[in-house]
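As a starting point, one isolated chain is supplied in structure tokens, in the form predicted alone.
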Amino acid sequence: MIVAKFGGTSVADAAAISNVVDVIVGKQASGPVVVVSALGGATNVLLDLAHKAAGGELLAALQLVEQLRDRHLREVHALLAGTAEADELALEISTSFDELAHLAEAFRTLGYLTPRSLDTVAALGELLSSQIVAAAFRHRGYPAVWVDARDVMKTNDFFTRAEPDVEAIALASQEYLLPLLQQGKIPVMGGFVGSAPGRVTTTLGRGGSDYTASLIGAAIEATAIEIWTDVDGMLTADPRVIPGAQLIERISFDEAAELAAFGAKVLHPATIAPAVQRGIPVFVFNSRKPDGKGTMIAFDAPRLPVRAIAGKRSTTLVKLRSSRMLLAPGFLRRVFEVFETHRTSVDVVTTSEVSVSVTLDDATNLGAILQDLAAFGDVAVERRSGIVAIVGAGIADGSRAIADAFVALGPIPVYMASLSATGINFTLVIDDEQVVPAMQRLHAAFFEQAS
């Protein structure tokens, strides 16, 4: 059994969806479960119309509803060519958008959005795209069955960033997915979407379709998890920044997880964890080039000083200085409890005898965090910071990689530097506007000169 996840660009329109069918047909003997994202860009539009409606822009919101309705119906008719199933599915889709229009009117009346209501709206993209993809399989004569992700992906009720209930997902997979696979069917479900107790709709957060695929793969003990996207695999850098970025054919779980967490867009950072726990290899392929080599993510990979360069912009640097920190047991624990209280993750951490500095991706709760940190000492904030990560399993193995990195950066100032405990990620905090030139300098030093 395998799990194959297709991103938004891979199901963007009828032609792309037909390509998905072609890819999976060649894997039918492997027992595939297909996980799909919303049609490319649909989730952004759904969230936009919800916010517009709550902000009083009901007409603009309803126009977006109609645009999405037309887009989905257009792809249905292009795929199913006027069949009876096309009419039935079109009716279901149109009904869903009628309900969405009513929700928009309710948001306008209330004047605000709750996280629960946002999840209800955001989930629609995957719920509809997965039905369309399943119908496309059947139209081509293949035994696909649509599975409502809310029946399988069981979560808590932390709306917009729900946390999965792994045991409940395993039980639900045995109930809904394994029987279909045993019958030779092809289960098709949306990623990103789940349900809390009471079958209340939740989402796993942006990029959660990858996470869904990994969780399902672990639940059914798949032999492989495939992530189909619009790039050739994992590369030595973001190709939008480094056009000459090179394909990485094999990479370790740890390296891939670090790259995902520090800016690599191919994978959601949480994707790797369930696969690592079960030892399931993850493959990244380009859905537009299905015969390509792609990238294999596994436990073992050639040990290199530098595997890839990643960068992340628009991070926030928080600095705390306190003389009370000196030789004070438990001081850092109390400091980090502040971030836990406000459900804010910390990325890079450096400390001295009387100070600690951290970077944050999400500054939503920054005001409350700063207020609580002020009780410990003097707090300073730099809002326009950036991060560059140099990732390689052998970076700390006595190579010159770290020294070479500083040489390559030249005049670019570095404000924080941190070598991970695992010794595979050397992270540098720099000015936001220097992230791109820093990545270009580092990639040239470690990859282009050697090639």
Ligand code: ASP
Given for the second form:
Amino acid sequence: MIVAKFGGTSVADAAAISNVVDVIVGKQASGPVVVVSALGGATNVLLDLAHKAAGGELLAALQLVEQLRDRHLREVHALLAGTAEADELALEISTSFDELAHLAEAFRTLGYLTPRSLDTVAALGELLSSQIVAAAFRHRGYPAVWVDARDVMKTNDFFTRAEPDVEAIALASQEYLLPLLQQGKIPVMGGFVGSAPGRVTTTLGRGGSDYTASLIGAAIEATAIEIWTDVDGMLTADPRVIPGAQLIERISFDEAAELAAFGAKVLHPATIAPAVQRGIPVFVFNSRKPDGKGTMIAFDAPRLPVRAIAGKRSTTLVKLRSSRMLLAPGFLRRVFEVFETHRTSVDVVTTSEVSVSVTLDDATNLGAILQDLAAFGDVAVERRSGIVAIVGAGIADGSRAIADAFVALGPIPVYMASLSATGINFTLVIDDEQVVPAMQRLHAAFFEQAS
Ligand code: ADP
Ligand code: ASP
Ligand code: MG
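Return the structure block for the form predicted together with this ligand; the form predicted alone was the one displayed.
Below, the chain from earlier opens the complete complex, with every other chain and molecule after it.
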């Protein structure tokens, strides 16, 4: 069994969806479970319209509802026109958008959104795209069955970034997926979407379809998890920033996880963990070039000082200075408890005798965090920070990589630097607007030098 996940651009329209069918039919013997994202860009539009409605722009919100309705119906027409299934699906889609319009009206009246209501809206993208993709398989004569992700992807109720209940997902996979696979059927489900107890709709957070794929892969003990996207695989940097970025044919789980955590959007940061636990290789392929080599992510990979570079913008740097501190036993624990209480994860940490500095990706709860930290000492915040990460299992193997990195950065000021004892990720905190130039300089130094 394998899990194959197709991202938004890979299911953006009827032609892309037909291509998904082509890719999967060649793998039918492997027993594929297909996981799909919303039609490219649909999640952004859904969230945008919810915010517009709650902000009093009902007309604009309703226009977006109609735009999305038209788009979904157009792709159904292009894929299935003239069949009974086309009409049934069109009715289902139209009813969903009628409900969405009513929700938008309700948001307008309320004037605010809750995380729970945002999840209800955002989930629609995957719930519909997966039904369209399942129908496209059947139309081409393949035995696909739509599986409602809410029956399988059991989560807690941390709306907008729900956490999976791994045991419940394993049980639900046995109930909903394995029987279909045993019958030679192709289960097709939406990524990103889950349900909390009471079957309340949740989502795993933006980009979460990759995570769905690896959770399902682990639950059914798949032999491979395939992430099909719009680039040739994992590259030495984001090709949108570094057009000359090169394909990485093989990379370790640890390196891939570091890259994902520090901005390589090609994988949701949580994707690797379930795969590692079961030792399942993860592949990244380009859905537009199904015969490409792609990237294999596994335990072993050739050990290099620098495998790739990642960068993350708009992070928040929090600096705590205290005279009564660091060596006091338990001090750091109490400081980090503040972040835990406010469910905020910390990316980069440095400490000195009198200070602790951390970066936060998600500053939603910053106000409350700062209030609690004030009890420990003076707190300063730098909201316009960025991070660059230089990742390689052999970065600390006596190579010159660290020195080369500083030389390459030249005049770019560095505010924090962190190298883990296991030496896999050298992270630098810099100004937000320096992230792109820093990535360009580092990529040039490590990957574009004539050797
Ligand atoms: P999908 O919709 O298929 O999930 P995403 O947009 O989430 O696709 O992720 C693919 C994008 O990730 C690529 O288009 C690329 O710009 C970006 N990306 C960032 N870092 C990397 C990297 N190191 N290698 C490949 N792609 C990367
Ligand atoms: N559609 C969701 C998003 O745009 C999940 C995903 O694509 O992985 O965030
Ligand atoms: Mg993605």
